[in-house]
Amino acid sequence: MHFKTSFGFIILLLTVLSCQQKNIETQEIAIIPQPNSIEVSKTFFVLNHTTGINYDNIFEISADFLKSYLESGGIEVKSGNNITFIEDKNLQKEAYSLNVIEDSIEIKASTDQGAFYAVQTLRQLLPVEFENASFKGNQVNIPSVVIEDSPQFAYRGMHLDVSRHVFSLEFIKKYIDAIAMLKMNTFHWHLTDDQGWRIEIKKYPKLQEIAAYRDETLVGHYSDQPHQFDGKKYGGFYSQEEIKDIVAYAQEHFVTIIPEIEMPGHSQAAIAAYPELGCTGEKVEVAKKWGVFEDIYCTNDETFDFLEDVLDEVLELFPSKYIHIGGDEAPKTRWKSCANCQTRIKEEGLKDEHELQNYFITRIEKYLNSKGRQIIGWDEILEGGLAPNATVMSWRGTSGAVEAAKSGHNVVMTPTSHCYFDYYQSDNEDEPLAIGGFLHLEKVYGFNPIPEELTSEEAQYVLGAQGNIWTEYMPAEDQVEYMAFPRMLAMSEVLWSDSEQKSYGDFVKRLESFHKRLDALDINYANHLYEIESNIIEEDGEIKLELNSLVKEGKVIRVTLNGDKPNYESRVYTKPIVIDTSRTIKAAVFKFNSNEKLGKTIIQNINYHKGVGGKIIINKQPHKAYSGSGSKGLINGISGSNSRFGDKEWLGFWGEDIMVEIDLGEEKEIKSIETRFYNGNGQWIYAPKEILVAFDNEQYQSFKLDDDGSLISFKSHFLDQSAKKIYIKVQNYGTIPEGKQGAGHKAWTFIDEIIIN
């Protein structure tokens, strides 16, 4: 009997069987990314010692990993037929068919790239013991399956920051190993930036010397006031050999590494070491703090000697098709003084300093042209206008790549909402010190990589997306794991899998399970699976708490209402929690019938103010990135993240004024309004300077905000004020000044809980 699934997610027992069978395992089935079809036997492949592989030369990377991953987990194997590669030129390069029945493995590929994906699903049907060589037993027994797979985008891809902080060889080698097992086929490597120049420049030795180290580092949050810093002089870089062994070693597994050589801006490194490269001339320091700095290369002959020098080692080094030139957040400030950068602009009939970058880039991109390779950079590269040929990676939401694709360019889709592995991703005030933001795994397994303004035709030009790993709060490999890892699980198959097939509960599934491999291959990564969401609901005409878990089976939900701990003896929670007073609830998930507790225990404050029930109505919706639970959730008793402005509670909006309606619904008594204002200037985030407030149809009366900290509150108190309607106009920041970060570009305005009592 066969049975078809397109979820992929079959428990099939884990158990030892028979005394006739004794140490043959069987596997369960739960194969990240998953597959786009599956079809699952009630029988077995027996592995054992009698198993021999049968292959030709055009795979022999994906055999010879197959034998050394067998013979890693105690099974040694020989030269046979039961497990045999065969080439079908019908199949596109990266498909595979993985066939197993009783007595054979097939794996059909038309390239060894594809024969290597259908390793990687074989290696999740064998016991996680083989990831380290713990497996103590002599026989498996493989489900018999049959598996049609092929990944829905060419590029796909995680990002990694060493500039910011340093990782050792074996790391970057681990790292890519992760990549590949989750048939991710790219990995970008950011390798110079203020903080430090990484990769080994022969010519120019004062690179290594001195922008490859910083004095000191930042201690703490930017956001805190005064900066700290530790005294200690930090940095590396790795090798031209180094770096040799690491591109052989991603070639092995099937991965391109694509190296970023930041330039116009994120160049104080380098010109730390060679001060001749900016525009003053002046020595500076190699940055020891985040952030974006004014000096950046000047437009002058002798720093595009310098970076065709260091382009022509890079290339010798990448055989990448791609090489990525940053382009990101470059103040124009030191161009519009600079002599050489004015000549520049009239000599070659520029407009202004815009178009003077879009002539940097494009200059740099005729140079790589003439070397047969192409640009890729982030998506400022479009600012000026865009270079003929280049690739746009877009970060700064969709927009970038909307454009870019309309106008016939390569995309590769990487927005903050949905990609930024650095921002936090569970609202636990515990979590580890992060930029900011909130990407909780289930808005990057939703994230779909064609932006819906896109025509048919145009999504073509949309390659696929990566996750990116900036590591300015990293300073530990196990931490860079932590913010990666599940994340980098869910990004795999929104580029891998069918998107019609996905399901988020199916994937939770299948990641319960796939955390033991994770363990295995001692990867420490975030476990937010026995995490309980709460929201608010109307309900009956009530307001409500509803609380749900992302893993249902044999668990349930205990709650107090009084603020203390759940434990065993704790009401179980059944149907959602009527809100008619403020008050503290916690929760957590419990084992059925068992006093074990799964992950942590949520606390939900509830401030039941006197908006809370009523309408609201915003006349511009929050940016769809940063929407929250909507305009209602600015007055459902819930206030958001002390760090999170991504969290559901938050509700952003870019460049925009807004205009705030509470209708409370009757005429009742206003002593005080509240409410605060993210001011995260490092991630775009301005307070307002001023909000206005209006009752009913009385005239607007204007409050001033302080500036001074990272969240920005207001509150103002009345008397004898009534009214049943409240109106507060939020005025947009504006333009962000130059020398910070963002500048030029609008400031987002990030509101919270507006407190009525």
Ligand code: TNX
Second form
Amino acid sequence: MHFKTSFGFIILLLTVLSCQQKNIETQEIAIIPQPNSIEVSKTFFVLNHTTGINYDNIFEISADFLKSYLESGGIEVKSGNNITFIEDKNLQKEAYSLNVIEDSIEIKASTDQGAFYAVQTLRQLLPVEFENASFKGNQVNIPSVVIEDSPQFAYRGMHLDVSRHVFSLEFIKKYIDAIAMLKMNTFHWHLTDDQGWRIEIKKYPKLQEIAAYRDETLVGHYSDQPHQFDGKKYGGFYSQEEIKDIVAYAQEHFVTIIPEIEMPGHSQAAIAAYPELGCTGEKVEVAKKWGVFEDIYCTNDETFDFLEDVLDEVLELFPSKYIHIGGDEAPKTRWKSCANCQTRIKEEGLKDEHELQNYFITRIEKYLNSKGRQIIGWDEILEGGLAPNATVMSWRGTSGAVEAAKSGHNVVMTPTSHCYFDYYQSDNEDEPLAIGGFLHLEKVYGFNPIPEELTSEEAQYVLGAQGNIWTEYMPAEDQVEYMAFPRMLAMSEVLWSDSEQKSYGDFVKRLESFHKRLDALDINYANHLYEIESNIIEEDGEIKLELNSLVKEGKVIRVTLNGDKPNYESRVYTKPIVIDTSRTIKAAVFKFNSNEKLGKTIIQNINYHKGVGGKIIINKQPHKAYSGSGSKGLINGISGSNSRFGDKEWLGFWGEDIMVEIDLGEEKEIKSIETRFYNGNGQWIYAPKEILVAFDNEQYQSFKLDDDGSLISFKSHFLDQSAKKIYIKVQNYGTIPEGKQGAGHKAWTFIDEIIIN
Ligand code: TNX
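What would the structure be for the form predicted in complex with the named molecule, given that what you showed me was the form predicted on its own?
Entire complex below, previous chain first.
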């Protein structure tokens, strides 16, 4: 019997097995990323010590991988015809087919890389104990499948910042292993930044002696004031020998490493070692805190000589077609008052410092092109014109990508909204400290790398996407894993699997089963599968709190309302809870018919104020990346997180003044109005300086706000005031001035619940 399915998750019950054989293990089918087509039948290939493998040289890497994988499960394979690798020139480079029937396994591909991906799929059909050599059986039943598979995007990447924090070679290999297991093919290695230079460059020893170490590191979050430091010297670098070893390792996993050497900005560490590379020539230190720094490379010839020498050594180590040259966040302050840079502007007939940035990038591009390489850079390389052959990595939203693709440049998508795995992934207040933001697994999963503004022709320029791991707040390797997994699994599916067939519900089921594999691999993934999502809804004229858990099968939600005993057994959640008073609701996911609590308890405080249930209109749409639960969310009785402005409760607006109108439905007495603004300057979020409030047809009253701290609260009391309608004007902070984080850009405004009492 055959059944074809678009759902990847199939549990093959042991009852379908013939029960005569003992010691046979079978495996659930839960492949990530989901193959394009998979047919499963109820027979098995029995893998054991008699199994033989047959391949030709072109499949050496993938066959060796398979052999050593099976051996680590205690199954020694010899040569023979049970598992065969077959060359099929009709398949595209990364495609494969995998055919498991009762007496054979056939892998077809046109390249070793395609076969390698077949092996990664086959690996996921085997018990997870193969991952850590703990398999005790002597044979395995591999379910019969016919899989035809190929990727949607050619560029499937993960990035890792090793400047802000350094990670061991062993860890880098483990990261590459995971990239390869998920059929991703690019590792973007961010090797230099203000806080440390991590690649040995033989011609410039001070990069190793000075630029690789900072005196100390910021403690806590950048927004915590005053800044405090740990007093400990921190750093290190990878020697060229070590890098060669990593590059070779990556090649054996069909992962291309794109090295990133940042320029002209994020270069304070190099300038600390060689002050003549900066505009002032003065000594600076390797940065000890995060952010954007004004000391950037000068545009004198000495800088270009230095960078060409550095790149010469980089090219020797990395065979990749692309070299990432950074290009992001380069404040123009120093260039404006630097005689050398001003002369350069005049001599080259440039309009301003933005064109000077273009001159810089284009000059480096010419050099790299002359060596047969291509540049890739963050979307700021569009400033002042785009270098002729550059590929753009679009991080500040998608407009850079659209502009680049429309002018015929390749792009790689990494917008903060869907690809920044340094952002929080859960609303839970006890998450480890992160930079900010909020990027939920489901949002990553729902990412469409092709911006909607592009025609299908222009869409060809979108090579793919990448998850970024900036490590300011990740000092330890297990924390990097916590942030990377499982969002990286979702990204792998965005890039590999057919978007028509994608289903988040199905992905989550496969993920639940994949956890065991991640456990066996000793990967410290974040598990938010048993978390509860709560939403305020309006139903039958009542306001209700609806609770949902991601994984439903075999689980229940238990709740307590305040007043209840703190005993979850008493109440199983069955339908939305009516909200007609302020209350605290606690809820958690439990195993069905058991006292085993699976996830964390969520605590939802509901403040049933006078605005709840009213009507709200905001004259501007929030930014689509930060639209929370829409304008309604500002009067739903639930306040946003104290640290995660990207949650469902905060609304974010970019560079716009907004006007909020709240209709209470009838005239009510108003004693106070309060709200909060986020002030995360590191993320270009600035609280307004003033807001205006008016009631019905009355005049606006103006209120000045503080500017101290990362959360700015506003509360005003009123005497003898009643109204049906309340109007609130919130003025955007404006263009961010020089010297502040995000200088020159429009500021964001983030507003929380408007509490009316
Ligand atoms: C912006 S993304 C940066 C990085 C930071 C990151 C933190 C980019 C090109 N530049 O330097 O680490 O934000 O999210």
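Between two forms, the rigid core is the largest collection of C-alphas that superpose within 1.5 Å. In this text, all values refer to a predicted model and were calculated from it rather than measured experimentally. Positions refer to the first chain, counted from 1.
In this overlay on the rigid core, K740 has a C-alpha that sits 2 Å or more away from its partner position between the two forms.
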